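For reference, the chain that follows is the form predicted alone, supplied as structure tokens.
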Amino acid sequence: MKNRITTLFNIDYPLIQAGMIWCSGWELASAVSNAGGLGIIGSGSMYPEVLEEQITKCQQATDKPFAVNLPMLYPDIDKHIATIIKLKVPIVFTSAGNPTTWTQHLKSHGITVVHVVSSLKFALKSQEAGVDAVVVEGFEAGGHNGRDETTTFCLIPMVAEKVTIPIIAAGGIGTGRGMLAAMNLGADGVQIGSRFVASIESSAHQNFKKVVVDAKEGDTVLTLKDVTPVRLVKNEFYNKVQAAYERGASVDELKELLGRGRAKKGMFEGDLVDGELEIGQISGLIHEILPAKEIVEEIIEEYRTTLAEQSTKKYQF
């Protein structure tokens, strides 16, 4: 499978594992890269010394390209960038901030830069900033999200119509059929997060992984748009958030309710009652925990099978 994304990243398949806080360390990133995709270390939950250790271990576990996801709001972002440059990480996915801030600095060190966006407006700004590709993420996605609630399959063609750089689709994609549909709409590749949360190598707590595979349609909701939009599994913490909205809580009250370490408590420590449980709508299609290599192989096989079916009578009118 050769296209603009596989060429840009020097990988076998245009399939990227999302960089997710508390869920995607070196074990998952290296496993996905070894399977032919692009693995990403999620640095947003890591202290600088932890990121350095994670990158070093990933380099020892794979000789294939991998990336680091870098949330622009991270307080020690300059330290993370220094580590990335020092250890010669080839690819960085930036998110949650202005791409003009660090793109040219990273590119001056030979690093490929991709920025995550949730709208056409920010896709165009990212292209102007000089990024090499954009991830366009619809509101179906897990974790932190855009406020406009534009769906992935609306966003892809809107962006494809206006930008010239490669497009990676994200949000609501976890199967080969979904991957093909996204690429038919104009994406050059896909970024998948939730499906890899439910992998053997994911650093998510086993309790959280079980919640993901048990999830049904409607079990997740995009909320906290006044603070930081996030898609959550409905649990006691979510119920408290909803109760706060119903009584007209202020932004400061919502921030206090969210507090610090809530995501760690839920996804990494396995507190299913008071923890923040971030996952995408695609969780309703995830039914088992598998090794990352099998997940990649399953998605690519289904993609190829479905692609072949497109030339049969099933799709002719």
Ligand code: NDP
Contents of the next structure:
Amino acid sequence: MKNRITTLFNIDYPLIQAGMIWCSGWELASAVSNAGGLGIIGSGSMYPEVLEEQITKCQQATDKPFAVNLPMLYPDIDKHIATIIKLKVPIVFTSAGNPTTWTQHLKSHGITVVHVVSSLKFALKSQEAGVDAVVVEGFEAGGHNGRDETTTFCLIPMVAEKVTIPIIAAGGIGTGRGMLAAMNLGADGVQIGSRFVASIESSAHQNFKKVVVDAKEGDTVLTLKDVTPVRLVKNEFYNKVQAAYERGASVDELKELLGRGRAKKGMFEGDLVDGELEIGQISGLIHEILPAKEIVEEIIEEYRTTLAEQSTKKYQF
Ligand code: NDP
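Would you mind giving the form predicted together with this ligand, to go alongside the form predicted alone above?
Full complex below, order starting with the chain above.
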């Protein structure tokens, strides 16, 4: 497979693993890159010295390109950026913030920059800021999300109509068929998160991985829009958030209820009751915990089979 995304990142398949806090360290990122996709270290949950160690280990585990995801809300972002430059990470995916803040600085150090957005407006702003590609992430996605609830199916063609830089689709994609659908709508590649949470190499707690494979349609919800919109599993913690909304809680009360470190508690420490369990709607279609390499191979194989099928009877009328 050779297209704008494989060329931009120098990878075999336009399949990118999402940077996910508490779930994507060097083991997952290097496994995905070694399998021909692009692995990403999710730096949002890593203290500066942890990120440095994770990048070094990833460099030892693969000679293929990999990236770091950098949420703009991260408190010590300048330290993360200094580490990324020092260790010569070739690609950075920025998210949850303004693309104009760091893009030119990163690019001046020869780094390829991709920004994650959930709307056409921010895709255009990212292009104007000089990023090399955008991830367009729909309402179905797990974790941080947009407020507008635009689905991936609507977002991809709307962005493709107006933007000239390469587009990576995210949100609700976990299979080869889903990847092909996204490409048919105008994407040049896909970013997949939830499916890789349920991988052997993901650093998610085993309890959380089990929740993902047991999840059914309707088990996740996009909530806390007034604080930071996030899609998560409807567990006891979510019930408390919902009860707070029902009694008309203020933003400050919601922030107090959220507290600090909820995501770590749920996804990394495996507290399924009080923790925050961030996962996408596609979890309803994930039934097994597999090695990352097998996930990549399965998705690419299904993509190719489905593409071949498209010339058969099923698609003709
Ligand atoms: P909280 O404020 O609830 O907690 C901070 C967490 O981050 C703690 O668990 C802490 O670990 C860890 N941490 C790592 N480095 C630092 C640091 N330099 N200063 C303070 N805390 C640090 O935040 P969240 O857990 O909700 O989010 C953490 C980060 O992840 C944010 O930057 C956020 O933007 C990002 N994020 C990204 C998401 C995405 O979808 N891309 C989803 C959710 C969050 P410890 O407990 O060991 O102190």
